[in-house]
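Just the one chain here, laid out as structure tokens, in the form predicted on its own.
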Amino acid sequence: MTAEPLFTLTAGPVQPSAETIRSLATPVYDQFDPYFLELYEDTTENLRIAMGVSSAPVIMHGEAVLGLEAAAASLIARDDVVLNLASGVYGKGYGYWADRYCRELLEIEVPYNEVIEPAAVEAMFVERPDIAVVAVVHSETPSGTLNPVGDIAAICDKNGALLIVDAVSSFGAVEVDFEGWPADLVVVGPQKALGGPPGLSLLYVSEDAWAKIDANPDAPTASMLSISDWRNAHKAEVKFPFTPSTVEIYALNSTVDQYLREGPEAAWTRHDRVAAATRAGIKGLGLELWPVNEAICSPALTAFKLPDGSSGADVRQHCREHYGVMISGGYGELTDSLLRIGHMGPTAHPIFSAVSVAAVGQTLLDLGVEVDVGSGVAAAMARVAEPAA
């Protein structure tokens, strides 16, 4: 049996906090037990507060990919023209779902070390004012980039298009301004910056999005992909469409409570600080960040170019076996291009930037790549030591 890693510093799922892990030991009560019904309602209300929205979010019982596909199936009608914004593997992939349900799929695609330019979205609306739905990934996890969703949302709103946002790895690490942007259907996952286990999809649905879903004859009902079935499931008097993931709700209740106790702004600042330290450490090693410029880097993870002649699989294996640190490789077509260090949720604390940089640096040195481990660690710690703004 392979030994457990000492540190899981991947792009997610992350290692939950001790408090969250303890919550998973709560007895599994019947879904109709008054205790669980009250807990479910309280958890939904706390999640609403954490999201900063005016209406109850929807909890779907399956990892965030369920919510993302459900968003496409529910919001996109058969006569819709959809604009998909692809700045990475996940953004590109969303277009395949959207294409199943729409009349025509348009796409703006940029190199996967860049982000979507709002001006390109504006130009597309000039060319195609019939666009009804736009889809974008906020934090493109496979690339370590952060799209300017606020600017994109304003353009969509001005042109009367509904906006689907994948905020799975951004919520909790950076501000996600659901109603202020505004966005219409936003999918969040608990297993990234919130620091919970995977297993749930957390959805914000605007009133305009609900109206579109209600009017869409093809929106799933009585289905695993149905958002509507779970719209009022948080109310104690409403029966669940099927058995909810009780243990996952215990964990979600714990992670949201921790997030609210810390305060959203404090959590965003913490993620920013550790991300900056990790990027400084990677550059101090003599390595190059994957995003074309540091201004577009996501605070949830750091992606950096794989050194010439190196094998990502070998680096990750050596790092884990010799130093107990698990990091992520590239994903999809980026498999042989980059490596990724996650700093989300409980791992977004200063010391982990030094741990990750030291382990990656020494691994590369062991494998014959010339890096300066001391300079890398020193650069990371220098950023950590800077007074908080």
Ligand SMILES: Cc1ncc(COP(=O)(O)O)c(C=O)c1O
Second form
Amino acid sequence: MTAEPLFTLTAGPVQPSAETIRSLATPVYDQFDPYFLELYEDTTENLRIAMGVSSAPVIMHGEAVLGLEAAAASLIARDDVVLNLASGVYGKGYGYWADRYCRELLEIEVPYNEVIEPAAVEAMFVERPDIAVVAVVHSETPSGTLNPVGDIAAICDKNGALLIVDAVSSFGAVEVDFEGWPADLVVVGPQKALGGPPGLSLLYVSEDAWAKIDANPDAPTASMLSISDWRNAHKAEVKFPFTPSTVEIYALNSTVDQYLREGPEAAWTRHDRVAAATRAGIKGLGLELWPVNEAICSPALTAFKLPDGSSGADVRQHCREHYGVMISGGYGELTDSLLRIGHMGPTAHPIFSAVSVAAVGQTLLDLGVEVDVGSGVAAAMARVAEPAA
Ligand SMILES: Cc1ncc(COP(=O)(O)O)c(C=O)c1O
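Structure of the form predicted in complex with the named molecule, please, following the form predicted on its own?
Every chain and every other molecule in the complex is listed next, the one we just looked at coming first.
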């Protein structure tokens, strides 16, 4: 059997902390056991505090794509005009779901190493004031970019459209200002910057979004895709629509607790710091970042261009086999264009930037690509050594 990696520095799922791993060893209690009911309620309340929102978030029991698809199915009504913002693989993909439920799908698509310009969204509203729902990805994990969701949200709000946000890889790494932006239906994944295992979708639903879902005759109920079925499931007196993923709740409870103990601002600063160190290291090796400029880089991961003539699969395999470091390749249509180093949750520790840069640099050198490993590691370490702000 293949040996385990020493370091999982991928774009997620991430390597959870020892505390999170220990939480997974809790016995599996009956879903209606008072202990579990209380734990579920407490976990939801702590998640609400971690999100900084005023109403209870909804936990759905499937990996984040469940929440994303459920958001489209529930919020988008058959007469709606939807504007999908595509700056990467997940953004583009959301349009395929949205298209199933709406009357007309509009799209703004930009090259996948760029982000959405708020001015383009503004211009689209001038042309089409009938847009009812807008969808955007905050941190485009396959591209390593961060969309300016705050500015986009303000435009949607001004124009009376509801906003769906995929914050799967951004929550925990950078501020997601759910109510301040404002956003209406935001999907978070526990397996990225929160540092948990995959298996849940964590949803913020605004009052306006609930009103639209309640008024939508096609919004799923008695279905795996139903958000409404789980709206009050955190209340001990309300029965779960079906058996929740018990063990995932233990892990969520633990990761949210760790996030609150550290403090959201401290967690965002930590992600910023390791992201800056990793970018410095990659540039120090002599490689090029994938995003067109550093201002649009996501703090959750670093994407860099695959050097000419090298194969992403070979680089990843060599790096894993020889140095025990697992990194991510390109995803979807970006498969042959880039490689990605994740720094999310527990792996957003500054020293890991030097680990990933050293392993990637030496791998490339082994494979015949000219890079300067020493300069890369030194550049990363110079940022790591800077005192935390
Ligand atoms: C932005 C984004 N959305 C959604 C998802 C969930 O998708 P998947 O099931 O491919 O992990 C991910 C996971 O990588 C993601 O990064």
